[in-house]
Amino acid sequence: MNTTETKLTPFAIDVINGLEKKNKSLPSKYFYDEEGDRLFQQIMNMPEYYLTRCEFEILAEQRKEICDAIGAFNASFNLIEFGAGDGLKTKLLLKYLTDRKADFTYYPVDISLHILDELTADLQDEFPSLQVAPVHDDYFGALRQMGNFNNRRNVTLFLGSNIGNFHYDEAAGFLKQFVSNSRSGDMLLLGVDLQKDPGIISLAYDDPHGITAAFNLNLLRRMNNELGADFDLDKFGHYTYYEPASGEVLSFLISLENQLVYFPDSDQTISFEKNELVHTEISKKYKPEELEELAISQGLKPVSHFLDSKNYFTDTLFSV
């Protein structure tokens, strides 16, 4: 059956049109409904999950060279974050620009309705002055609508390492497709995990107590809620591996049996062999001279690199 002729939402076509490829394959957007923002946030709070804390501890200790690096005081401007998530990160800098009266409006965007919900009641609360306007997208569709915002300058925010979930040529053509939405003087900070130890990387991933791996298991419980799919948990788990040489974390699903799973609302079965992997997320790694000769390509000039005290991860500042 052609899932494009029918009526079916557009998670649910992503989801058999991965299950049906040879190899299969999930899209890591997915993982973020409430279940899984309140997983993420574990995560996030993990011994082993080094990244939010080399990123807090960047954007809390040189926000004022960030702030003064992107122009924020000189003229009216637009601060745009794809994955705003919970904006723990994000609202250092929101304190430091409005204490000091900047004038700009925040554009967070987020796939997930209810994590942007709660970050839009959040902000309100915390920074009464602030103007918020949310935008409930992915990154591809958030992009076309940069444009059409206002004639104000853009700064854009996408950190938590999120371009690391494109393969490098993927990421290629996701700035390629932020520079072709840009002006010439907007900005972009983009913060990328940099390649480190590889047992330290591969325990943010593949984590003792198991936050991960029931991360990665609640994309099944979500379909099984959302497209009536039955999806038995315990018959599938969680596996992940770093390849240093590429610079790639790679997780999967993995059949623990001989099995079959069917989606009522497309009336198709899907069949799974023992021990056959789905393929849910990457995270890539790069190395600085690597991240830099990637974005000059697409055609943005690097500005400025602010980097935690372990050199761990980078926040780095292009412009257009």
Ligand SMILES: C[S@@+](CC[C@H](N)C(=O)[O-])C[C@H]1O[C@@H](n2cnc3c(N)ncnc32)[C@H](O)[C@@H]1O
Second form
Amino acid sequence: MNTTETKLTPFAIDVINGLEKKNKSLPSKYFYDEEGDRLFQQIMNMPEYYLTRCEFEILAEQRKEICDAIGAFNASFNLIEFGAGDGLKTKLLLKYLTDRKADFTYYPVDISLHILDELTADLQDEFPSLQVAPVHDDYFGALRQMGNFNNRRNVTLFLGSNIGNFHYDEAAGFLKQFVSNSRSGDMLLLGVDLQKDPGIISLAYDDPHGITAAFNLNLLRRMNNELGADFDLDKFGHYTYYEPASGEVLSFLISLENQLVYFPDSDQTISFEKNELVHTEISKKYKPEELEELAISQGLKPVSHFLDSKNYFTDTLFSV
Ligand SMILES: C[S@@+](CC[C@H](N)C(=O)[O-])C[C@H]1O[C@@H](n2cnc3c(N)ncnc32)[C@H](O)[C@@H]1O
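Right, the form predicted alone is done, so what does the form predicted together with the named molecule look like?
Time for the whole complex; same chain goes first.
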């Protein structure tokens, strides 16, 4: 790396570090620029992406039970949400809580400033009485801030199977930090996609409309826009597979020919061989007992499981 290294953004540094590895990879948190946010909203609307509909059904039909189980009407609390996105499903809970005058502040956390601004404006319109305190940070930065919000009880939402974007050991590390930044009585509602027919899972990540492919390839466009790189999007493809033994969907970009890509900020050229893969995302699916074991091993206690009618997805409530 040249002397401009100190001026590189965290995005630029993570990209170069990932592309210099023997097995190239890019962190999935960089999918979400404005175009990535728009494409993810299209993914949520696809018939193949069952995750959103299943979790929507859980929150629509069991929100009373969920709000009772979190003790929403007993005392004031902070409602924190990691990776809030457009809040499509969370609004079901927010409506239920605000209609019944629960005393809480909502802290949506997101790495995408674009979606966070949109969500905040949207909530001010839809729920004028709701207190919203947006947090523009990544998960680990927000975890460090959590204990300092105020001394009310924290109830945290981590929905959409976002925890599936961690390998099992990384998820354990995340929960460990969550617990160490929490107090006894705090709660976590974890939305997790469950293992099921592999064909159903595979289609959600490699749809016939090409939307998941466009979402994956947008990472190249983002590097061109923000880092001045010269990726030719026509020279890369989208490749995913589901491995039922580990429960992991793995997504990659694949180089369709031998090629060089230049990054002007760091004055570096990265070479790609024909058929070389760049790992971009993991989406882990859990068995119910595996999920419990993961959470219990980090000091969380299962309180209730809220499942959809097909048993595809669970929103499981844990207490610290
Ligand atoms: C898959 S979307 C899910 C959104 C929402 N939770 C849902 O279930 O519909 C993931 C969201 O988390 C945000 N995100 C992804 N990685 C993140 C990270 N490491 N830290 C903070 N936010 C992140 C993205 O910007 C995006 O809005």
